[in-house]
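Listed next as structure tokens is one chain, alone, in the form predicted alone.
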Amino acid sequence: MIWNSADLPDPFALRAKRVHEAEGRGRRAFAWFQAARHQGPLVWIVPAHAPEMPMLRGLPQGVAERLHLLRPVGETDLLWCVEETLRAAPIAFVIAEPAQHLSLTAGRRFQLAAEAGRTTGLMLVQTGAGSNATQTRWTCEPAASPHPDSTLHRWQLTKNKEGTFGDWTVNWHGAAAAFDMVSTAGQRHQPATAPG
């Protein structure tokens, strides 16, 4: 289903004009999910030495046509690219994969650039390598499923400057922005059993 804002607030909506972070083995899936939800030009910044590149035919519907891929050489150039693309007003969404720990200074510069460019950013960081300046931080992991045709993800909101935290299991197949929320088995309150 596509989330209906009339029902409840969208738990995966990233605040606009801010920079967010995702960590964990499922961080790229979370990034593609977010890219499918943002309209307009998309920029993905990945180090030139990175062995994995996006396969355009495998991206969610409508993403490949809007995607611009930047491959800077070195971390300094990568940070510069992030700041400049966040500042560029026509860009809707910026995704970057820094190889090193993001400093508080870099995080603050990104937030100021996103505000100036009215752009949303998502940094895909190694676990524990994020900046304290981030608006939100998500821990993203693939989840096992008993059904062979199911693609489950566990997305945890572990840092949020303006709200609560959360933990969701989502069935997202990667082809569009639509997703299903999955109830976790055994999470319901069970009545106490009467003594025998």
Given for the second form:
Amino acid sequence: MIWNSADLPDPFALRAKRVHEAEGRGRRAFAWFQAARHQGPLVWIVPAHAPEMPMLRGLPQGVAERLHLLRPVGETDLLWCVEETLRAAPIAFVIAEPAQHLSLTAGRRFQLAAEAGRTTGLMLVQTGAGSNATQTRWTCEPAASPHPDSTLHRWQLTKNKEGTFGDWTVNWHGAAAAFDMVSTAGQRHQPATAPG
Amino acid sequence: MAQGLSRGMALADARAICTDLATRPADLARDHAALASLRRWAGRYAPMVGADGADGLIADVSGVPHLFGGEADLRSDLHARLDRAGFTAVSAIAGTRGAAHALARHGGGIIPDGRLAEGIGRLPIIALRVNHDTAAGLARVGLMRIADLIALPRAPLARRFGQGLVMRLDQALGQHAEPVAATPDAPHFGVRMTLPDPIGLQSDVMAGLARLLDRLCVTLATHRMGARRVRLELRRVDRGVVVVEIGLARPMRDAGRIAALFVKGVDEVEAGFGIDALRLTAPVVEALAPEQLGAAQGDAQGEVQGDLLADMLSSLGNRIGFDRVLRLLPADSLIPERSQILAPAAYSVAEPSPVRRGPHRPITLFAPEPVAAAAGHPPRQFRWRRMRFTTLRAMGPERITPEWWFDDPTWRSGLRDYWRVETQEGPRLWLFVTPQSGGGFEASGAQAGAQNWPGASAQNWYVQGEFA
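In place of the form predicted alone, the structure of the form predicted together with the partner chain is requested.
Zooming out: every chain and molecule, the one shown earlier first.
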């Protein structure tokens, strides 16, 4: 099914001026997906010791030129960077990969900073290392695709302060902000023949 | 000198004359710098001081000597001070620049007013700043000293030895004006302020800083420069000096925005019994042409956004280091590690990313990590990061050869065949194999032609990236 933004509200729109969390093996793909959907300067904060770096030629179109990469040494500097960039008005979207468990205090401070700076944030946390102050939490896993021309992602909304949970399988090829919803083969609870 | 050494002599000759001669290579840059600082110092004797050749200074002391008690006293004062500083100097005072130049290089002394011709008459002709050929030509016709020239008629002299000789002679005798031009000083980007009473409050220091910054920024604007680093030195009453230094993400001369970056540093300063002097310098400056402020509304908006972004980068860089605030720039290479550059954001501009074409590239790149228990080509099953993967689909190979003109230790294993491997567990990985290394080729002799990649079990597979 082709997702058409006209008929239903977009399930992956992150609430603006709040901080969200993503965990799971596919969290970086989810972050780049969100980065492609946000206009304006981007900040990606990774610890200096992290081996994983973004690869410019694999990023969605139009993302790399607005990207600022911060590599602070130590968790304190990383948290400071997150708060400072969330508080800065010109930044549109902040993505950070904290190495340690996010405390409730840190989570609350991020929310306040995001509100003050009118910036949206996304923390890529280890599984179970998030903070309870987050607006939403997404569990993201890459999924094996039955066809060679699809790139499936399973994105589950496992925590939501204002709304319901959800579970989507998405075909997103990683080059642009466009994506397709994949309908799952549902369990049939009704008889196959039409009643009456 | 006393033993007969002279400038321009060959080193071997000099050693032959003076066996215990100590020699050092000439350092022209430091000589020049020393002369420049000496020139600044010589400003105490005259308003106009300029460099005269590579080893001399010329000062216009008209109307000055009576302040020192006469020309002789001025000269002895100069020599006393230079001696104390360890300089060996020869000086001369004369009515014209040419005469002073000639005498200073041939003994030194003072030529009284109106006696120029007698004063320099005994000097050799080379003292007139003429070239060696002219001096040699004059010596051939028997003219050795300046006094010999003065008596001769000018027209035949000019016809035979050129106008230059006559001009130099006229300059030395004062018949041709030759002013002393002071070398312009390089602009100095530093201001200071001393206070009658020591201050200790943070707001007082910031107020003093604001006044200094206004003056510094005016100086910067005059010279069309922008500061890249700004250093504030606070001198305490007990003579201790506290230094607060900030960096800027781009050249800037906006006092308000620079002051904002000092707030944190000034907050940490230990004032002790108070601060009684402030000094503000810009050690690193860059050219910054005046900009027209955005005429259209849209431009002004963009300008403000850019300024805010630069301010944020400055404050980030001052805390975590400017080499950790980075930008990804594309580079022209097929080697994955070298296809992008991490450049400091403060010293680079964003470039549009290249159009995606060719084989897919992963979104995450890391140093190659070997996989274990790889079976098959491409591997049907493998272990990586303590997880077991089963290959669902593999696309490839894409062969990338090392750039032979760089000796990259990570590419010593030769060319690489890259595969995009989709696993049943979900992750889509970027694997490569190095066919030129490992046990593959030893085994190929035994099973030649049996399969394309014999010895596949001994191949080295690595993971280098993860796709979206």
